[in-house]
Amino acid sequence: MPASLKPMLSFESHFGRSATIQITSPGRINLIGEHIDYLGGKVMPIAIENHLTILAGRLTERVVEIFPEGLGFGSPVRIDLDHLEKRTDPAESWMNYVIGVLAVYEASGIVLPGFCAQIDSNLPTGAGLSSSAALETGIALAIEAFSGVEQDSIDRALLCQRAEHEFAGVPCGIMDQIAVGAGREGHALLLDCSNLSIHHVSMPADLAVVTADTGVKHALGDGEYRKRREDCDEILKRLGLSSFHELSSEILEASASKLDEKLFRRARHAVTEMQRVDLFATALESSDQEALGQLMKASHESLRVDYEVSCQELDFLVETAYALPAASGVIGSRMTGGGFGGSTVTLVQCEKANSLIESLKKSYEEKFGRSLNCFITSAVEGAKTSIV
C-alpha cells in the first residue's frame, strides 16, 4: 500500500467519512535572535521540512474531534464547541492548544464550524522546533477553511499567540506563529517584532542547517520562560523605559547601579542579542561565513550566561560543533528555541552535513549514554491548505 494512502484510510476508520482537506503546518528553526521577540526585537527563523499534518473532514455537530495519532498524547477527545473550557488536567494540557484557538477565533466574531481531524507528525515535541505553534496553525487554518474566513498570516499569527497566552499559560511573543505561517522556501524570515514587518533573506545554496534534538524535553509552561519576561519587565521599570529599543550597550553600562547583577546580565543578553540580529542578516546575504559563526557562538553564550536559559546537553553540543577541524565544514552553532532543552541548531557546508552529524552523534552518546536525534533541513513554505 502506498505511504501517501495510509493517513487517508486511517482517518476513514477512525471517522467513518473521508477527509476533504489536508493542512501542512511545519515547525521553526531560529538561526539567531532568541528570547527577544516578545521585547519587540529582531528575530531571524525558518520554517523547516519537519512538520505537522491534520487531515480534516466537516461536520454537522457543533463539536471538534481530534485524533492525535503522531503526536504522542492519548485517545482521541471530542470537544463540545459551547463548552470551550480551559483542561487542567496534565495528561489534556495539550488539548488547550486547541481549545485555546477555537475560542480565541469564536471571540473574533467567526461562527465555528464542526470538523473532525487526524493529526500526525513528524516533529519532536519538546525540541524548540514550535511544534505547538505548528498545531495552533493547524487549527486555525482547519477552522477558516470550513468557515469560509480566512485571515491574513499575520492576523492569524496573532490569534495563535493568544490562544497561547490565554490557555497554554505561556506567554511566548510572535516569532514561532509568524514563522510557521509566513515561511518561504530558501529563506529565513527577517522579523522586526516591534512592527510585524517582514524581510526575507535568502539562505546561502552551499549551506545546510543541521537540527540536534538533546531529547531534553522543555516546558515553557513551567515558569521559567515567565520568570525571563518578568525580569525584563522589572528592567524597564527600574530605568524608566518603556522598550528596549531605548536600551543602548552604553545606557546599559551608564544605568549598572539601578540593576542587580542577575537583572544586568538580562539587560545585557537582550541589548547584544538585537545587535546580533542585524549583524547576521548582513553576514548571511554577503555569505560571511566566519562573521555568522561568531554571531552564533556569541549568541549561545550569553543565552548559556546572561540569560541562563541552556542546559548542559546544549552547551555539550554546540562546543563539540565548534571544537571539530576547520575541514569539517562547520560554520557557526547554538542553542535554538526557549532552552532548558530542546535543540541546537548548526550551519556546515551541505557536502559535510552528514560527517557532522555521525560526529555529533557519536560524541553525544559517548557523554551522555542516549542517542541523539540529529537531522537535516532546510528553509519551506509556510502553512498551507489543500484539498483531498
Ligand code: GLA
Contents of the next structure:
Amino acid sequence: MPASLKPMLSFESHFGRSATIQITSPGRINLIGEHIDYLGGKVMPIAIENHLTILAGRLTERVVEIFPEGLGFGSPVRIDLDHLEKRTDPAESWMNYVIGVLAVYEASGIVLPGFCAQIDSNLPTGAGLSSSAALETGIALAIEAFSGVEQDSIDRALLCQRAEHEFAGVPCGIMDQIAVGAGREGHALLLDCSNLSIHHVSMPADLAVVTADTGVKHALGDGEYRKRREDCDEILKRLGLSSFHELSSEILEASASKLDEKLFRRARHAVTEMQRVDLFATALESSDQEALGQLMKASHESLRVDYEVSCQELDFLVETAYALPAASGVIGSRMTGGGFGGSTVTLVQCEKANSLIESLKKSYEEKFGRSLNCFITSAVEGAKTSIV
Ligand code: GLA
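Starting from the form predicted on its own above, please write out the structure of the form predicted together with this ligand.
Complete assembly follows, chain above in first position.
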C-alpha cells in the first residue's frame, strides 16, 4: 500500500480561507505496450493508488497560488494569470506543468479562474509513475471546477498532453494523461492510441501488482525520449510508410537493407511490442499466467536490447524476479513507463506479494547499497473532484 498522506491541516493557515474542493489525481503504471503510444499502438495502463491530493479554493484575483509542500518544494508560488510564461530556472521547472495547463485551457477559450491550491502527494516523482500527468490533470480539474466548464476525460488528456509538449518540452504520447484521467477500479485500460478508444479489461482477483521504484530518476525532457521518437519518424521515412500499423515483422525483415542496425532494432521493438499487447490482453482475460509472464519478459528484453531505454537497476530487478523459484508466485516482470530509470512492475500471486517485496528489497540493497521503494498497488478510479 502507498504511504499514507500527511493530513493537510494547514490550508487555512496558508491561504486564510477554507478549501472548497479536493481533487485526487492518481499515478499510473503500464502493464505492457511501452513506447508505442506515440506510434498509435495499443497500451495497457492502470491508474494506481499512489496519488496527488489537491485542496483548492476560489480566488477573485487573476492569480493561482500554490503551496506545493507535498511535491517536495517548500515555498508557495504565485502565478499571474495575465503572464503565463514558461519558467526557465531548473528549480521552477515543475511549475511549467501548472503554467502549461493554465495556458492551454486559456488558449482553448476558457476564462481562467483564480484559485489557491495546496498539493500533497504519495506519488514519487521521476519514478516512471506519471507524477507529471497527475499534476497536469489535477490542475485541469481545478480549472474546470472553478470555471464551470467541464471537459470529458479524453479532451482533458489531450489538453494536458499539449501542455507537456509546449511547456515542459517533453514530446510525450497520450497514455499517461488518459490513464490518470480515465482509470477504472479493478481494470486495466486497453487504450488504442490510434483512435483513443478504451476497452476495460478486468484484473484477475488472484494477481497482485507490485511496483519497485529504483530511485534512479528519469528525466524524459533530457533528450533520449525525443531521440526515440525521431528514430521512429526516420524509420517511417526510409520505408515510405505513414504509420507503424503498415509495418509487419515480414515487411521489416524484407526492408532491413533500408535501415541501419540501430533503426532496425528500434522498428523491431515497435512491431513486436504492438503484437504483444493484443496477446497480453487475451492472456489477462483468460488468466493465462504463463503467457503473461512470457510476454512481460519479451517486452522487457525488447526495451533493453532493441529500444535501449532500460538501465542496470531495472534489469537487475526484472532478472531477480524471474530467477525466484516457482513457489515465489511471480508471474511476470518488466520495466514500466518511459525508462532510463524509474520503476518495474511485477505481477505476482496475491498471497506471495509481501514475500516478493522482501526478496526484491533485500537483493536490491545488497547489490546497489541503497533501499528500494517497493509496494503493492492496484487499479483505481481515475482523477476526480469532490466538494469539501
Ligand atoms: C512516458 C510518456 C508516455 C509513454 C511512455 C512510454 O511515460 O509520457 O507517453 O510514451 O513514456 O511508454
